[in-house]
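In the block that follows, a single chain appears as structure tokens, in the form predicted alone.
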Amino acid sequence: MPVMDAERILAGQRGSVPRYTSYPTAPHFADQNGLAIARSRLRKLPAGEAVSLYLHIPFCDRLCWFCGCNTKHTLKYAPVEAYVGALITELATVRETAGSRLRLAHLHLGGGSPSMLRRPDFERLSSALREHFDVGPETEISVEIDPSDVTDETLTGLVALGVTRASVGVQDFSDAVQQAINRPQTFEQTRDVIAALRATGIHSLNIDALYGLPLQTEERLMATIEKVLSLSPDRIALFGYAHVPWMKKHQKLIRDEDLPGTMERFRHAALAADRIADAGYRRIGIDHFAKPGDTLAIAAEEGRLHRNFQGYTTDACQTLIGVGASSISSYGDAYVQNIVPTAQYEKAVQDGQISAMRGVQLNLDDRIRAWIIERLMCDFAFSFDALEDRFGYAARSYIAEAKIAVANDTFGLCHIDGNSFAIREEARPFTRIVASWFDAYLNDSSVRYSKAV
């Protein structure tokens, strides 16, 4: 799309909207008692039934001044390895509320920076997974790294996790952009990383890259792109840089003045991308490449692309249960957050609570808008009949909302293709503002997000 339609797009749309993760997200999780939804819940889930764990480890040996993760910087061990009991003994406790051992489909450890576990603690992590889990080979575990915490015990311990997919964090290469987010981090050390981790047999690898970032230049971001793409990773996340100081007081730490404009963002995003998908990678979601053959491709083009707070996944479970302080657990028809703050959460785990806090049980409005919002972010478009087979009669003032949305769309970003709500091709950078005109939460709400690109 020509850039300067797109500057009169964004300057005509809402200039920040969710990131759409979740509907509703985060922010508008209802203070309802997470603690019963969550006993609720996994109470009801079948003996045997297929769920996804995320496990969270909220500890990094560096604060990145980019960061919007809840983490917490520690230089001492003893806290991260203490942490680590507290995980295992969350594990045993939703087992027991369960009443049965489920089976796990996907488990993803993210952060912080889970890499900077030390191999006893993964040793400890994986035996309890499999008490208290059905793990088999067919069981999808990945871990995000920070190439600065690998170290040979930190691969012997990824094989004692049995880990399938690592997803390993460039952000950018330039030193100056570095400097500027507090992010030091070698081409050379990241690919020594990488060849270390297929050597262990992690052949499934995905790289971030971000752009949207401090003293980032066009040329800058293209040398990143172009490294990335020379360590031939199989998927590759490219994100907006969120600034949301607001939230995340560290980022004040990153000057106003050395972000790129919303243009220039725009501008930065395209050009990465349209290199991206020239080297022979498809194009999944709007910030998601794999290679042809990948999973998530495959999922792409079959329509079994799913969102959830990682991202884009091949993962199809109802159930996501988030372990960990600050975990979001999803039920399909509730979410449930978990104590954020780590000694609490510790706490609350210790004696022998679940450690949910917040909650939300969904209406039907909100699982209707969800399932269209996914299917938006997922395929760009939403069919009307699927719509109606999912939820009924209730479906059809939502088939009315998606045709008024079209006749007062003044940009032409979407259109009625054949029993289809669909978002041209052309328009797809701007998905998160075409979901966001089905969000009912936002035109109410005084919650600040990052810009819409």
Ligand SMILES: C[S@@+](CC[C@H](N)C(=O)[O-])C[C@H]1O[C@@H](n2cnc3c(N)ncnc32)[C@H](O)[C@@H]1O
Contents of the next structure:
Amino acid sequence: MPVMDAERILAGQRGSVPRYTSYPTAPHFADQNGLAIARSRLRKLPAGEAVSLYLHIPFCDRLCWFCGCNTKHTLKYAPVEAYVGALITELATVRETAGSRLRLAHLHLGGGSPSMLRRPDFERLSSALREHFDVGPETEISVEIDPSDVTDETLTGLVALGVTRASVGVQDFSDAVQQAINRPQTFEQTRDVIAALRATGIHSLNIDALYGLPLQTEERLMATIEKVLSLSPDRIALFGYAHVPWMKKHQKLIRDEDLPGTMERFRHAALAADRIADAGYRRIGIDHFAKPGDTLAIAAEEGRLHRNFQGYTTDACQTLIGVGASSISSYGDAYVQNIVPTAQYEKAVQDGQISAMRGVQLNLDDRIRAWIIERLMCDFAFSFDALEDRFGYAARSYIAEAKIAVANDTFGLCHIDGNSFAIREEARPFTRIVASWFDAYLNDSSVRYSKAV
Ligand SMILES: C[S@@+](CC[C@H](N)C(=O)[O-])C[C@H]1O[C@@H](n2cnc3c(N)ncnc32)[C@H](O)[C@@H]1O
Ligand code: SF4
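Starting from the form predicted alone shown above, please give the structure in the form predicted in complex with the named molecule.
Following is the full complex, with the preceding chain placed first.
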């Protein structure tokens, strides 16, 4: 892809597009009756059905200025302890609404910083999960970790919960960038936390790194990547910093003039990705990397990769139940988001409610477009036969739409490859832009998104 073309593509109307962790995306969950949707879907689940759970912890003991997550800064532990009580109540309500025990395939604790939890709270969460769900040796339990939180008590808590996979936030190791994002974190601290996690028996580790951060130069980014590689994580997520100060007010603390431009971001992303791939990692989707034997790499090779609200996953469950403030559930034909403010969330839960607030029920057009967009984000292609196998006659007009998209594709990002629509290898950095061609909601001008690369 000539650099000139990259510049023109990114300067185009679709230089800002969703990250497509769902379709329709969260701003389009317009049905206010999320509670009724969630209840009806939970009641329909057969006893013993394998489901996944996402538990959101919306607290951090620091506030990084770049943060786009749903979280609140707190130096007191009492609100966190009270919130864990609400999570436990909601787990019981979910089980009661489903009417029977469900089998837990995957559990993910995200945030915020779940690593802030103290050991007794990990223990009572673990008991509640095992009381209401079937948890077995095959259940994958993953947790997001801010290394600055981790103490011996955290480690014993993680063991009590039965954690099998940890995701450690790094972002960037250089002092200048860390100051510009208010996130001090030394390499030594990170290295020691990773060694301690491994010593507890957690062998599957992911590290998050970011490009596009303020004051990040090529040298600083590449030095960070070298340090990340030296820690030999099983997976690496290399996200582009999403600067959305109109949504996340604290991002205004980051000076616009310190941010790299679009083309610099593009170049940095490519350099970092090439270095990680040269070190032997497989490229997974648009922003992940995994060692060749890792389950994510195997799933990608076999066309079994999925994308959900947490990003790329091997999780093939139809149902993902989101528990906690702002969590999103996916029921195959519907998405539901929980109440966002923690106080309101806790009140709803204590009143015996599932905290579902708003949602969307997918019609046939949504389901077909969701499938196409997920395959593009995971495989950079979709097969017309697979589309027809799944959706029958209805697939025809979407195949025609894909062919028209190729005919109108002035930059040559895509082509028809046999009986498939495919993104060209050199155009993969623009995958979100291509996915957006199949997004029927994108023309809603009231919603703003982050940069496409
Ligand atoms: C919930 S945080 C990870 C756990 C822990 N709180 C930490 O910061 O180490 C999840 C990840 O989201 C990514 N992230 C947060 N804000 C972001 C933003 N504005 N743009 C892109 N990625 C972001 C970071 O890489 C971060 O590690
Ligand atoms: S990046 Fe992690 S630690 Fe920092 S504010 Fe966001 S969720 Fe909290």
